[in-house]
Amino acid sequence: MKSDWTELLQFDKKHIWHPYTSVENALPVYPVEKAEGVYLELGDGTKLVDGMSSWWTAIHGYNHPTINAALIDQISKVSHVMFGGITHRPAIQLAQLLIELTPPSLEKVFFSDSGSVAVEVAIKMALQYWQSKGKNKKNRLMTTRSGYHGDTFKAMSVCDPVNGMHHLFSEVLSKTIFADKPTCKWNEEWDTEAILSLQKLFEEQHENLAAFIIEPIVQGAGGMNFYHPQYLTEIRTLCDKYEVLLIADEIATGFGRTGKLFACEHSAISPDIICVGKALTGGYLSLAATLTTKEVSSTISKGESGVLMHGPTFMGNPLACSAGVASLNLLLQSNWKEKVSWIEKKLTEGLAAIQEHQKVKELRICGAIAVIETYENIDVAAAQIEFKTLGVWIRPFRNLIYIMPPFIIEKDELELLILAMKKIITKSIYIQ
């Protein structure tokens, strides 16, 4: 490991708090020296198959010409500037990508800087809606357990209560309905019971609901579950008969990983509110946005505040913008649903076996998305370091080995990251 990296990282196990993690018994980092396609360099010279896209977000893979050269150009024009009052090309191009990308009726764009808030502004836009309306009783959330919707407070007020990450905060949250989590999987044949006790509550529940918030298909850290898309459309029909908005968060699952370019496409159905982020720009800056209909926005201008009380500092960063501009636009000029659909065969094809295995509870696959898992939750630090010895990057949580790789990732380097998540099974990487 080059010199400098000793003192560094002796300052950052003394200062610096990482993600879900203990500044008292942390778990080790591996700095990286640069990132080139598919691959992280570390600081020691050893390059690692980045099975994580950078949590989702990096679809092109790293330091990709097309977007560098838009940052380029943008930066020698302007990197940043108020939202209010100002607009800029890189914002109107876009936010006229996204109408245009997004499903049917979805035509106005706020734009946030991150999952977190994109969701807290799809919720405001669900609650203004109907105080603009002067159903004021329509103040109350609905989700199913198992998502995970951000890190803010009124989105950890819809994830999971248990699983969701913010179990601590329970007592300060705001009281969401909680549904069971979807029952019917991902590739199974539908089962219609499997609506009924989401039937019931929104029969029960609806004069007081605002909003339904889900992750479209697939629920990410809330625990990986896939399920049917009948389940989606079931839930559109609902959200239509009682009149409750949908929210859809497509944070993590937006742009292409579950096959579709959206994951609301599984199901044909239009949210009336869609979170998108993380693969926005490609992984390059944190950027967001939230779109609705022109029905909510009207209401919301009619209503008393006649405005969307909410305005990020970094909102519609023209350099986020750029990248997200780039980021689209190279989706769409090449062959990513025949890619991800090859990376979903080769993960079928070569972790089948893997769900014989005595210490597996559950192979599942969607799209780019592979997900094992096992009967004992994982140290996460015994498997960093498994997983480094054996050229890869892949971070598990509880119980979950997982990867969303880039949709560049080529045949060898996807090869090594399912061999690299068969063997890990067999290694001595449970908590006991």
Ligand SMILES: Cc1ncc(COP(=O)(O)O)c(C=O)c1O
Given for the second form:
Amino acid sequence: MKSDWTELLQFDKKHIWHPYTSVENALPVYPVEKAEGVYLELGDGTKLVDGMSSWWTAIHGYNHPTINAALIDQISKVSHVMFGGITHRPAIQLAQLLIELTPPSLEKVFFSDSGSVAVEVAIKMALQYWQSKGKNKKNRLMTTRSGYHGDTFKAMSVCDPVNGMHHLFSEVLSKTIFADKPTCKWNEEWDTEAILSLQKLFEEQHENLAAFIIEPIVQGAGGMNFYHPQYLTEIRTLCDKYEVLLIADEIATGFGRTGKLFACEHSAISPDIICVGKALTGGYLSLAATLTTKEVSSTISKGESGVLMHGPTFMGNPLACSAGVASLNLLLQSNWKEKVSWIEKKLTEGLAAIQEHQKVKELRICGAIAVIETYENIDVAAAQIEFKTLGVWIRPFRNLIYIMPPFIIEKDELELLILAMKKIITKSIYIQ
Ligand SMILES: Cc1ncc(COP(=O)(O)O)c(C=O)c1O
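And the form predicted together with the named molecule, for comparison with the form predicted on its own?
Below, the chain from earlier opens the complete complex, with every other chain and molecule after it.
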């Protein structure tokens, strides 16, 4: 470790709160000095293959010359300017791309600064939509268990009530209606019974429902559950039948991760509102967007307030939007579809045998995502020491060891990740 890191890490431990950690009993953190391609370089010079894409974001890897150049060019023009009363090329270009690429009929774009805020905006759109139609009773939200939509309060209220630790905030969180976790798995035959309980909830609750929110196909941080595309098709039908808006949270799944540009495409449905974020800027800067239809946007605009009541300070930040334009163009010019399908095939072949291991409850693979669910919870600190020795960066949570590598990953690097996942389950990493 370079000498200055010792002091810096002491300061970090003493003063900085990392995600979901205690300051009294903080988990160790690893200093990253730089990152290049699929490699993270630590303070002690160790290079690790990154299996996490910095939480679904860095699809093109790190330090990409094209995104770097786009940012440098934009910095020399304007790094930030307020979006109230002003517009700029990067926001317009990014909105054009998003409208073109997202499912049909989504044609109004609201930029925000993080995924959680994009979800807040989506919910606000849904609530304002029904208010504008004079249907004030339609003000509740429905979702399935095992979902994750962010850490702000309204977003938290639609996260899994157990994993999302609702009990800590039970006085403040709105009372969401929770359907069961989707049971019919992604790669199984469709089971018509899998939708029955949800049908019943729609029948009972639709008069109060503003929107149904769900992560299409892959539920992320709420449990890494992959469900059948027909389930989403059925939800679209129920939303249409009972006049409920469908919000698709594609913040984790968007931009190719599941093998389609957007996971909604597995079910060939178009939501009324979609949220995108994470990989939107190729992992360079925090940016998200909420897109909706002419019907939703016009209804809000003709309603009592006449405006959508939201406007973050850094809305449409030009630097972030220029990274977004560069990242999306890179994706479109690449052979991402073949690459993701190659990653899926390698993961499937490389990890298949792991299902037989006594510690493993289930192996799940979809596009460039692999998840090993173990019976016991993982000791994250112990697992990370092992992973570092194995030359990879993988960060499990609860009983889930999962990877979603950058799409640019090559054979040897992917094989190293697969080997590390196979080896880790045999180590002493379980919480007793
Ligand atoms: C599906 C989904 N929605 C929303 C969010 C929240 O995004 P952010 O962390 O940028 O606020 C996340 C983040 O993990 C997510 O996976």
